[in-house]
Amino acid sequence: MVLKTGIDDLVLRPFRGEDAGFYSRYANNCNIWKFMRDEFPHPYTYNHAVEYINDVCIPNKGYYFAIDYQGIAIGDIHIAKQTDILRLSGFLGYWIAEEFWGKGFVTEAVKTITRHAFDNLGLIRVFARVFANNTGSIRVLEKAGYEREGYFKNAIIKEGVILDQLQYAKLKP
C-alpha cells in the first residue's frame, strides 16, 4: 500500500530490503540519533538497516513506512499500534535525512500516517513523544494538528542528560 502525500514525489510506502543502502546513509547522523531512543544505534551500519527492515517494517507492512522522495527512501515513519486497554491508540515514530530538514515533508507524512490510522488501521488516537528540547519535532507535530497534552519533567536521560519529555495526540474526528 502506497500513501500519497500533499507533495509532488512524496510517498509513503512498504520498505524493500533495497532500502537498506539509503536508510543506513541517512540514519547514520549524529543529528538524528541525538533525538532517538538508545534502541537506535549510533554509529548506524547497513546491517543495522537490513536487520529493522527484515524483522520489522516488512512484517508489519501498513503500519511501517518509508518515507520516499523521487524514488529513494529519505526517512522511516511508523504507528506501532498499542495492546490491551490501549488498542485503540497508535505510537507515531519518525525521522527524516538531514538534508530534507525544513521543507513540509515530515509534517505531510504525519497528516497521512494519521489519516491512514483512522481511515484503515481501526485507530481512534495516535500520540508521540518528543524531547523537550526537540523544537523542530514540535512544530511538526502542531502543524499537523496534534494537541500537547503532557509534560514529563525529568523523564529520559541521553548521553547522560536528564531530559524533559512532552507528549502530543490527535484524536480521530
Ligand SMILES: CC(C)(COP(=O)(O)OP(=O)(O)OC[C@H]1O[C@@H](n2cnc3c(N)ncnc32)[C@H](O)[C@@H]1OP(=O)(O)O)[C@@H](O)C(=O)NCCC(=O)NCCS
Second form
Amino acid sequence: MVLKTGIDDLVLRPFRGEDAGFYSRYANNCNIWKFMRDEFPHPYTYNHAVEYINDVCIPNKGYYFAIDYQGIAIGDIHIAKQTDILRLSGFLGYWIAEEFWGKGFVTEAVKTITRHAFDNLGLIRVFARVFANNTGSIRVLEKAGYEREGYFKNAIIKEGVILDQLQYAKLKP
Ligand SMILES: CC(C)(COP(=O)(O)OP(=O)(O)OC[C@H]1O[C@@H](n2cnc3c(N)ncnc32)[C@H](O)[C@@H]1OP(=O)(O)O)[C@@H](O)C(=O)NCCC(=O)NCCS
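Switching from the form predicted on its own: structure of the form predicted together with the named molecule?
Then the entire complex follows, led off by the chain already shown.
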C-alpha cells in the first residue's frame, strides 16, 4: 500500500529489494545513529540494509514504510504493533537522510502513518520514545499532535553517556 502525504513527491511505500543501495548510504551516518537504539548498526553496510528489508520490511507490509522522495528511499518510518494486552498500541520509529532534514518531511510522514494506523491497522494508540536531547524529533512529534506522556530519568545509555528519555503518544480521535 502506498500512502500519499501532503508534500508533493513524498510518499510512504513498501520497501523494495533495490532500495538497499540508497538506504544503506543514507543510514551510514553517525548523526543518525547517535539518536537511534544500538541495534541500528554503525557503520551501516549494504548487507545490513538487505537484511533489514528482507527480514522486517517486506513480510510486514502494513507497518514498515520507506519514506520515498522522488522515487528514492530516503528514510524509514514504521509502527511496531505490540502484543498481548498492549495489542491495540503501536510503537513508532523513524529516521530520514541528513540532506533532507528541516523540510517538514518527517512531520508529514508521522501524520500520515498515524492516520493509517487508526484508519486501517485497528490501533487506538501510537507511542514513541525519544532521547531528551533529540530536539528535532521532539518537535516532530509535537507538530504531529503527539502529547508527552512521560519523562524517564537516566533511562538510556548511548555512547557511554546516561540520558533521559521522553515518551509521546497520540490517541485515536
Ligand atoms: C529527527 C528527524 C527525524 C527530523 O526529521 P525532519 O524531516 O528534519 O523533521 P521536520 O523537518 O519535519 O521537523 C523538524 C523540526 O525540528 C526542528 N529542529 C531540528 N533540529 C533542531 C534542533 N537541534 N533544535 C531545535 N529545533 C530543531 C526544526 O526546526 C523543525 O521544527 P520547525 O518546523 O518548527 O522549524 C531527523 O532529523 C532524523 O532522522 N534524525 C536522526 C534520527 C532520529 O533522531 N530519529 C528519531 C529517533 S526518536
